[in-house]
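As structure tokens, one chain now follows by itself in the form predicted on its own.
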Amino acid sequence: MSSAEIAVKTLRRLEPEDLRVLAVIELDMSRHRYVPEADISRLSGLTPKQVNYRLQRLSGFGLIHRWVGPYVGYALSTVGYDCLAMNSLVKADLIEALGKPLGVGKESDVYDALSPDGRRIAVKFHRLGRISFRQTRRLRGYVAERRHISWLYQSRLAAEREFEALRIVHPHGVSVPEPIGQNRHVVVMSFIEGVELYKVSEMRNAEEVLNEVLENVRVAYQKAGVIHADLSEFNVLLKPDSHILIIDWPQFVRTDHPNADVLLRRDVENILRFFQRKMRIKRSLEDILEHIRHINMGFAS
């Protein structure tokens, strides 16, 4: 059972005081790797006896980690962070039920879910702690700017950035999931259905698919002023209707970013390389970049 599934199951058993203690630990983790027990009592407004009881409960549920050193301290576990996010999303009437996993990757888990009005949606949990801290800092500029940052907070920043990107590009007609809500490290979006391009062995309409990907890159660049900055065959989905969906936007940059040209070129190179290697379609990189940057027109085969 995944941490998200454990969190949903455990959430039903938590009492308001449990959630208050979890929230206090989350808050004070900005100052401590492990939050002192005395701080938890002071910030929660609960007596030391009450705090001790809550900490034992939360430890039993696997929502916190206990550390003994010069002092006794506590930190949120992944399940505990999931609980806080899910509790907030449920209270905001964004999620009614969490279903089966749609995809599990190195840096995120995506689940099928239902909204309170019965709409099928997707819920994405960012999990940046699964890759090394050095690798994360190297790849993600918004992390590299900070010296000290926990795995949980890295995941929260990734979720905030992805939600921001979706809110920018979706209104311009870029083929991305519709952003619905975000809390902590979790993004709620419209349902995601499709197969990553790298898993597609045969594509009858490969030229049209390539054109559609490039057109979405162009619209994001010209109309939304955004570059994906991590685009490849791994985050372009081919939907059942043969149209595409571009996912995974936390590394996006604006077109006025100092490295915008380099990142745009890399995105397009990745896509063209894939279609040339797998579908035997060859296009001029420089011509494509010219279309994206300067010419308000679609792509022809």
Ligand SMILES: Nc1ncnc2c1ncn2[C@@H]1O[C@H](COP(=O)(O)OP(=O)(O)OP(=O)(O)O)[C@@H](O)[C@H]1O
Contents of the next structure:
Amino acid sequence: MSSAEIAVKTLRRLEPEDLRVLAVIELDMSRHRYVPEADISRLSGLTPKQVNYRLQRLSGFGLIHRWVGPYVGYALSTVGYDCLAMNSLVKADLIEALGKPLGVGKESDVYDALSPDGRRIAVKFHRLGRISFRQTRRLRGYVAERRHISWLYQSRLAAEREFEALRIVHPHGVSVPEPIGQNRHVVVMSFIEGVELYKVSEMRNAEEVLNEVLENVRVAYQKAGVIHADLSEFNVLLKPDSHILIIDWPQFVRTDHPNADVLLRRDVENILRFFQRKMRIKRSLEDILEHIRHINMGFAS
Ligand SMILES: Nc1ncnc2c1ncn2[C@@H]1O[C@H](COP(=O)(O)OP(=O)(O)OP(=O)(O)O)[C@@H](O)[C@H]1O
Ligand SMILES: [Mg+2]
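With the form predicted on its own already on screen, would you show the form predicted together with the named molecule?
What follows is the whole complex; the chain from before opens it.
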């Protein structure tokens, strides 16, 4: 069972005091890697004896880690953080039930889920800070100066960034999942059926698909002032109706970002490389960049 699945199961067994202690540990983790037991007592308003009882329960459920150093301290586990986020999202009436995993990777776990009004939604848990060169690259720019960046903070920041990007580009008609909600490291969005482009080996209308990807890049750039900055065949879904969807936005930048040109170029290059290699379509990178950066009417093939 994955962390999110364990969290959902465990959530049902938690009592309000368990959640209160969990939230206090989360809060104090901005100051301590391991939160001292005395702080938990003070901040939760529970007696030391009550706190001790809650800490044992939470440890037993695997929601916190106990650390013994110069003092005894506690830190949230991934499951503990998932519990806090799921509790808030359920209380906010955004999620009714978590379903099957859609993609469980290094940097996120995405689940099929149901909203209280019966809508099919996608729930993305960001998981950063687990040593990866790629993550460091993706995060560079928005967490540059902090020396110790906890996984908790990185993951929440990634979710906030992704939700922000979706909220900016979606109203402009860029083909992305509809943003529904966000809490901590979790983003809730509309579910879209589709296959990642890299898995598609045959396309009848490859020219149109390519045009549609580039047109979305152009609208995001021109109308929303946003560059995806991690665009590739891994982050474009091809829907059953042959239209596309661009996902995975936490590393977006604004078009006034100092690296905007480099990032836009890399995004477009990745897409063109894929279509050239797999679909034998050749386009001029420079012409396309010109199209994207300047006002005009879409892409001729
Ligand atoms: N809104 C959605 N609807 C349906 N499926 C989705 C949605 N968002 C993401 N997915 C699925 O989850 C997968 C991973 O999503 P995404 O690209 O956003 O995360 P990631 O950060 O790249 O994760 P990873 O670490 O696995 O690479 C996608 O390839 C897709 O299959
Ligand atoms: Mg991705």
